[in-house]
Amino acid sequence: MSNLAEIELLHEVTQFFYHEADLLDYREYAEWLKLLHPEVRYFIPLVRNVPRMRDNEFTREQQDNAWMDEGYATLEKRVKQILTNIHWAEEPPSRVSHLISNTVLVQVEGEPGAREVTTRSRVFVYQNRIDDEVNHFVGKRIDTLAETEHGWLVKHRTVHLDQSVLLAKALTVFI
C-alpha cells in the first residue's frame, strides 16, 4: 500500500470512528447498531493487578468474566432496553462525550471494497448523570473493521480500560 493510500485509509477509518462517537454521544443507538457487523464481538475484559505478567493482565474473551463480552444480539438487547426510557441506570439519561485519538493502522487485509482493517486507538469517555455524578473511562481500543458495500462495520472491538476497578455505579455506556 502506498503512503498516500495508507493516509487516505487512515482518514477514512478515523472519520468512521468520529461518526460512531457522534451517534453514541447524541443517543442515536438504533443508528449505531447499523455500524456493527452481524458477527460483531464487543469485549471489555477485566484487568488484573499482576506483577510483570502481561499475558495474565486481562481476562480472556469468552472464557473469563468481563465487563462486556457480547455479540450483536446482546448489544441489540442493551440498546432496546435503553430505548424503552425505563432503564433504571439511565433514567434520566447520561450526557456522554467520546474522544478517540492516536488511531493507527495495524493490519490491512483484502482488496478495496472488501478489506478488513485492524486499528489501535486511545479512548476517553466522559459520562455525567443527574447533577454531580461523573465517570471517566480511559483506555486503549483495538478494532477490526470490515468494509462492505454499505461502508465500514465494526467486526471486533476490544477495550482495555486503564483501571482495574470501575468507580461508576453501572457500565451503561458503549466505549
Given for the second form:
Amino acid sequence: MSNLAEIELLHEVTQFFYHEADLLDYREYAEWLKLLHPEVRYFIPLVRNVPRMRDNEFTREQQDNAWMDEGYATLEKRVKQILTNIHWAEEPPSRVSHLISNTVLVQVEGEPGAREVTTRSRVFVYQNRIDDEVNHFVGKRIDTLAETEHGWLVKHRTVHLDQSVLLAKALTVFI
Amino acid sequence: MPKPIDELIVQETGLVSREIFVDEDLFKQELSHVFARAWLFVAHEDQIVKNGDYVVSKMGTDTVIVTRDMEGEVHVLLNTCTHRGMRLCRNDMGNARTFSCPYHGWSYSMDGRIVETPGDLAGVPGHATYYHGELDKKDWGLVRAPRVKVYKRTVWASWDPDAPEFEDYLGDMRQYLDFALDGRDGSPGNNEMIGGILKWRVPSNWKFAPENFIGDNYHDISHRSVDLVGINPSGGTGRRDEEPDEVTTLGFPKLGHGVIGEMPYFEEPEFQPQWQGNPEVAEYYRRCHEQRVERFGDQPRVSMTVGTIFPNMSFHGRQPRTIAVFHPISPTEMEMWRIFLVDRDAPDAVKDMARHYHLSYSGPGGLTESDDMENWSYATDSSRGEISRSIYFNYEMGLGHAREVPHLEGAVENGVFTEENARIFYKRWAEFMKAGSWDELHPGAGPGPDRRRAAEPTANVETK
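Output the form predicted together with the partner chain next; the form predicted on its own has already been displayed.
Below: every chain and molecule of the assembly, starting with the one above.
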C-alpha cells in the first residue's frame, strides 16, 4: 500500500472510531449496534499479576473467565436492557466520554471494498454517575474492522484494561 | 462510640442499626471478632493443582498465600515477610518452591526436605555474619492459618485454633453446599473452576452482599430489566430456566448460614427441560437428571438456588453456578470475587455454554449482578449521614413465623418471602461480635432450635 493510501485508510478508520464513540457518548445505542458485524466478538479479558516471563497475564478468549466475552446477541441484550429505563446501574444514565487515540494499522487484508483492517489504539473511557461516582476505564484496544456494503463494521474487539482488580463497581459501559 | 451490640441488632423486633454498615470502630471489631475467627473460603483446588503451585487470596483485610507444598499438602500463609513486612508475594499465582522477600532477601521454603515445616524461614542473608548465627530461623517462619480444610475441591481456613471442625461449622448447611460442589448428576465433588477470578471493588459495606444471597427473594424487582430482556439459557424471557415450585428459604439460627432452596425430598421432581439453546447441552442435563434419579433412589437430598456460608462466602447452585466472596476493605468498601463452576467431566460444549451464561449473569459486567452493586453501594452511601446512621433498617418480614425442619439439624424453614434468614445472619454476627472466644460460639450454643437430630422421615414432609 502506498503512503497516501495508508494515510487515507488510517483516516477512515479513526473517523469510524470517533463516530462510534460519538454514538455511545450521545446514547444512540440502536445506531451503535448497526456498526457491529453479525459475527462480532467483544472480549475484555481479566488481567493477572504474574511474573514478566509468563504468558498467562491475560485470560483466554472463549476459554477462561473475562470481564466480557460475548457476541452480537448478548451485546444487543445489553442495549435492550439499558433501553428498559429500569436498568438501575445505568439509571439515571451515566455521563460517559470515550477518548480514542494512538491508533495504528497493524494488518490490512483483502482488496478495497472487502478489506479487513486490524488496528491498535489506546482507549480512555470516563464514566460519571449520580453525584460523585467516577470510573476510569483505560487500556489498549485491538480492533478488527471489516469493510462491507454497509461500510466498516467492528468484527473483533479485544480490550486490555489496565486494572487487575476492576476499580469500578459495575461495567455497564461499552469500551 | 457505637451503641452496644444488642442495641444495634434488636432481635425481638427485627431491627438492624445502620451504624454496622458505616462505623469504623465496629469494622475493626469485625476484623478481629468475625474474620479472625470464622472459617473463610480462600481458594479452589484448580488454582493449586501441582506441588509448588500457589495463589494469593484474602482473609479479612490480610493477604494470604494458599500453596501446595512439595508433598502435596495445602497451606495458608500470611503474605508478609516476618522481618519488615514487605508483601512477600506480589504475583496473583504461580509455582514456587521458595518465596524470597525482595526487601532484604529473607526466604521461606515450601520444601519439607529443606525446612522442618513448609513455610519456615530457610535463608537469611548474612545469617552467619551480621546475625552471628544467633537468629533462630524456626521462630520466624511465615505466620500460618492453624486451620485449613480442603472440602470438595474448595479450600477454607480459620485463624482460630479453637474453631470447630469445618463440618461442624457447616452443620447440615453442608448438604446445600454439596449441591453446588457436586456434579449435576449428584456425583460428589464433581466441579471444575473456569480459569480466572473476577475481582472488583464495590463502595459497599461487605454485609449487604451475604445478606442479599442468604434469601432475599424480595429484591427481585431490582432485576426486572434483565428479566424483560431475557438471558435464560433456553431463549425467551427471565434470568434462568424454570425453577422447582417447592422453593423456600431455610436458615440455621445457631450457625448463621442460610439458603434459598428446597426442603429435603425423597423423589426427583419431574424433569424440566433446561439449557435448550444447544441440543447437546440440553441432552447432557437430561442425562444428569436420569442419573440423579438412579443415584439417589428414595434417599433424601436437597437442591438450592443461592445461599451464604457465614460470614462472607455465597454461592449459586443451579443457574448460574458460582462462588462469590466478599472481602472487607473498609466499613464502606469491599472487594468482591467470583468463581464459576462447571461439571469437571462435562463435554466442552456444556462447559462453554455455562461459562458464557455465568458471564452474562454475574460479575460487574453481568446483566443481573450490575444492578445489585447499585443497590448495595447507594444503601451504604446513604447510611453515612449523621441523621441517617442513627436510624434502623427494618427486618420485620415474617418475624415469628419460622418453622422447624425435619431431616435437617437446627434448621428453620421460612417461606419464600421473609427476612428470617437475614435476622439469622445478623444474630450470628452479633454473637461473634460479643463473644470473647469460640467457647461462646460453638455450634449449638445460644438460643434457637436444638441441634438434636430430628425425627425419622415421615411421609407428610416429602415434597415432589
